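The chain below stands alone and is given in structure tokens; this is the form predicted on its own.
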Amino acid sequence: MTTGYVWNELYGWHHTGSYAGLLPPSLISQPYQHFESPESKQRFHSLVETSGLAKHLVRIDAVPATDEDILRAHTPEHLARIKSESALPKGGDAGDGTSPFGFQGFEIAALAAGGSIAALNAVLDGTVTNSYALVRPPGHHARPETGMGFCIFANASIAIKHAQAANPDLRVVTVDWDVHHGNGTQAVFYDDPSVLTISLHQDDLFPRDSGRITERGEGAGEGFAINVPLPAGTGNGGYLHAIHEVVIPAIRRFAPDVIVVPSGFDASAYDPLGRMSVTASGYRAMTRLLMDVAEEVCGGRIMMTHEGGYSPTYVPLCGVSVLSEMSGVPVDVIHEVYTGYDTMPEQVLSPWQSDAIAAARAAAQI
């Protein structure tokens, strides 16, 4: 088994300005940094290197996505606006007013989409068994007509569309475990029966009023969108139960050629933008479950592309734990100060979490 890995230093150069979290600097908002800063991703990559894991991974070079690639998932108007604002000295915004990017932000966003393309291609052509694209800016909130939620282009969707252009019969399942609803990926494929989108997320966090169990796709794609909105506070027990009860049966039923995971680590117990309690060991266990079902249905083919996660000190531990499981290389990076969270009460599946998962399963008709 071989694991591919994408990282480019320019991902750390994606500039989100001197925002104070989500607020632009003002007389009541002291300049600081945007929540979507380089820190968690650069530190993730640094730990891949210093842990020794890097030497066991197959490095995959990222090449910028072409306009043709981007236009398979986005409107010409969205692409043109991003290009135009990217040429401005101070850059622009992805589309919702809280997702800034700097000068030449288009070029880095295209490189992020291209990194996801390269990671998926490497899995599909057999260069590697699975792969992780540590890209930035993220992509799972970007809809065809606009960026939002710190996302400019829909990285995972662009990669899937690129692969399907070469192989129109390719069937894909996306399993989004970011704490926020994967609304952009869902929107791109909402009427497409060749892609089953699954999103596990904190109920009604972001975007608001999005990710309901009643959102099931439309037209030819009806029944090919599955949402699992989980109650705030859900930990490892709830997430693992959701994968057992909803994700794995749905994957088996759909029988994809490859599984794509928009991978956000903001469902962690330490994240400032979510209210979930997943730990690094929980992410490792979820990875193992997906690897097992992937081995069963699609030859082990999994591609993960990085999304959210805003704890600079904890995201690297989650990410390296996932990469360790994907590659089969044992790496222990969890300090004893963090291990206590694995036995906290919120790690146990609660009745209200079980009820929410049962409702999602029923809606998905599994």
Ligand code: 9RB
Given for the second form:
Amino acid sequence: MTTGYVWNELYGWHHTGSYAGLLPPSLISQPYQHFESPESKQRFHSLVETSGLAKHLVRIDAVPATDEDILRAHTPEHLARIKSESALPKGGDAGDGTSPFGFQGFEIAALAAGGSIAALNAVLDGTVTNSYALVRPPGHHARPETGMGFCIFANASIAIKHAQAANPDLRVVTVDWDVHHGNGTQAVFYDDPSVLTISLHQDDLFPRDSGRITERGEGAGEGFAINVPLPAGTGNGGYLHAIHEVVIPAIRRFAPDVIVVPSGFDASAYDPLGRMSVTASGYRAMTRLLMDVAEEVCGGRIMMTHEGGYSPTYVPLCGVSVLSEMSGVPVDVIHEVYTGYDTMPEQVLSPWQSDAIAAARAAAQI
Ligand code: 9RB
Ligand code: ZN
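Moving from the form predicted on its own, what structure would you give for the form predicted in complex with this ligand?
First the chain shown before, then all remaining chains and molecules of the complex.
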């Protein structure tokens, strides 16, 4: 078994400017960084190198997505606007006023989409069994007509549509474990029965009023969107229960050719933007469960593409835990640090979490 890995130094150069988290700098908000800064991603890549994992992975080169690739998921107006703002000396914003990018941000966003394309291609052509695209900027909030939530282009969707252009029969399940709703991926495939989108997320966090269990797809795609909104505070017990109760049965029933995971580590106990309690070992256990069901239905084929995760110190541990599980390469250092949250009470499945998961399962008619 081999695991592919994408990283490009330019992902660290995507420039979200001078903010104080999400606030523009002012006399009451001292200029600092935007939440979506390079830190967590660059440090994740550093740990991939320093842990020794990198030498066991197959490094995959990102190639920029072409206009044709991007236009499979986006409107010509969105692409044109990003290109023109990207040519301005101070860059622009992907659509909602909180998703800034710098001069030539278009080129980096196209390289992020291209990294996801390359990672999925490598899995589908058998170069590797599974792969992780550590790309930036993220993509799962980007809708056909706009970017939002720090996302410019819909990286996972663009990769899936690229693969379907070569193989129109390709059927895909997406399992989005970022703490926020994968609304963009859902929107791209909402009327499309060839892609089952599943999102686990903190209930009504971001975007607001999005990701409810009543959102199930439309037209030919009805029943091919599944949402599992989880109460704030959910930890490993709740997440693993949701995977067992909803995600695995849905994947078995759909029997995809490949599983794509928009992978955010902002459901972690240390994340400043989410209020969930997943730990590195929780992310590792979710990876194991997805690998087992992938083995059963699609030859183990999984591609993960990076989304959110804003703890500079903890994201690398979650990421390397996932990559260690995907590749079967043990990384001991993970077990020696930051394990305190693994035994906290919030890791145990609560009745209100299991009720929420049962409701999501019933809505998905599983
Ligand atoms: C808006 C605001 C946000 C936007 C994005 C995130 C996280 C994204 C992520 C969190 C909060 C505010 C639109 C504040 O990690 N996705 O995976 N908040 N955005 N004010 N307004 C008007
Ligand atoms: Zn997120």
